[in-house]
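So this first bit is one chain, no partners, the form predicted alone, shown in structure tokens.
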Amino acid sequence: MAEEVKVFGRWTSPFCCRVEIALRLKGVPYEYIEEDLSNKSPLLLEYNPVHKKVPVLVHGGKPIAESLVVLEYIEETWRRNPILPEDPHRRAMARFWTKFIDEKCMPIMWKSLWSEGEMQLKLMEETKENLSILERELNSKKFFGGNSIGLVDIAASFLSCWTEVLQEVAGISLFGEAKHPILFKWANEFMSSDAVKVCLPPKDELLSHFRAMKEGMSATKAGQN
């Protein structure tokens, strides 16, 4: 008997969905458990005692935090439709890219998105160039692993849903298909594939979620003035 897999996670979350969507490509079954991040489960706080937040895989009662370790073990552990090369050198990579998409392109941004002024501007046009620089790397190319969807497809799935409803909320342009259609042409094959759509949060759900937030920003940032 195969031991329980299960996911905490939450939907807004672009990482608890990297996660379901390397166990759908792997046809892996778990049990999705929503976490209201203003109210965490016991359960959660036990399996993530470090940084207390989701995405956590639980499998066979072990948890494994954050989401790249988590697509890594997920790797490792179910061989089958493979996420990473097995060339040493693609391999990495493939774990540069991520961490590039990780620590440059998502937090900048985010930033850029909630900031404002000059330095909306300047975060504005680094996420640009990012964005270019990841553009360059996918180049010809279907996936950014090639013909199927691997790691680095995987870690930039925020390009998809995420990216379009935040760009509306904020009413900025930073990624279109007049901007980097290379990338936007990757994004469409993304969310066409039956693993990643079953994942993506419905697009009026997520829109009605972050403009909520943005409002809660600008009534606490108007109390402080």
Second form
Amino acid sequence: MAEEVKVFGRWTSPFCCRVEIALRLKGVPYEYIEEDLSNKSPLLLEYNPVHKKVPVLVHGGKPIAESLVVLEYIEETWRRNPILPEDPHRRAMARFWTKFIDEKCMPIMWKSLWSEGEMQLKLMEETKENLSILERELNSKKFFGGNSIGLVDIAASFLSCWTEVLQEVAGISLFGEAKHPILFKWANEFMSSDAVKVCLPPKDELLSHFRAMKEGMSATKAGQN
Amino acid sequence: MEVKLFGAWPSPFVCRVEWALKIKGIKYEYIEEDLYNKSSSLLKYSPINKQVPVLLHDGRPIIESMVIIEYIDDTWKQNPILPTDPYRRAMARFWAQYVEDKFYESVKRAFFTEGEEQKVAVELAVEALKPLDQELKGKKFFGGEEIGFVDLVAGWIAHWLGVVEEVLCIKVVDPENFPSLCAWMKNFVEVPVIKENLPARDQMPGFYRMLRQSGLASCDGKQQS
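Could the form predicted together with the partner chain be shown next, to go alongside the form predicted alone?
The complete assembly is shown below, putting the previous chain first.
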């Protein structure tokens, strides 16, 4: 009998979304547990005592944390619909691009959305350059993984609804059809694929969530001045 | 099947790749790079990061040290570096990422800053060691009886951290607070493949002092690895 799979997550998190997409792509049934990050459950703290974060995948009672580590675990445990190529060099390239997205693209874009003035302009330029680099890698492929969604596509899921929502909240333009047509087309293909669309949070609710976060940050700043 | 490695003698990232190659008994040509005057080959093979190490296998480049080690493990099956069981592989990847994200990043920050910012970074680094020390309890190495993926990634702690402590006049690894980690450090550098492949300790402080000065002098403290 198959062992039970649970995902501890937060609906607003693109990192949690990655895990759900991978499980859906592989047709793995799982139970989803929504966490309130301002009031973390004892189970979450028991399963991820080091980082105390989501997502956490629990398989047969054994927890795995950190979304990219979870993705590799999912790939190695459930072999159908692979998200990594067989060839070691192509696997290495996929891991490289995944790291590029996780360690450069995402954090710099995130910072650019929440910063101001000169710093914001600098970070915006860097973000646009990173997105151009991703575009050149995508080139004429349907997905980073080729004809089907792979590890890199899943890692880049934040470029779907999150980027759209956060740009609107921050009032800046970083990523759009005019500036990055290839990547924009990819985002639409990605978002409309069956396994992905069921995992994405509703756009209007995400917008409300991040608007409230921004208002909260502005209020804190005003209170500090 | 030609293997080349672009490296720089003081780099712990290069060293970990060399350790992996030597564990597997792979013959390779080593090309020393001057980090202050990078070769056109390096810039061609690593156009985005422009950093060492770069592994070249049959003319195809692989970049990012942890990605390279996984590539080596995927390609040459003798003397495995990662375990075969998916859950144990996930744990190895988790701890390797932890060492990089939590401990290394704090030490890097301490290295390229001064005053209060440095003090905070050192405190964060010491704090980050606690789970690592805990993880080592009852084990000779992170990999168990033999060194594995986490040991290679964390290996810089056993030889380079002392240099950082010397250059910054700080103490991060206190034997009283981190007994398991200190025992691991001693055991790690005694492993023959490691012992025979460490940069000369007496030449390191000079190099790292210069690196710190150039980092502090540049406006936003951009570092080279």
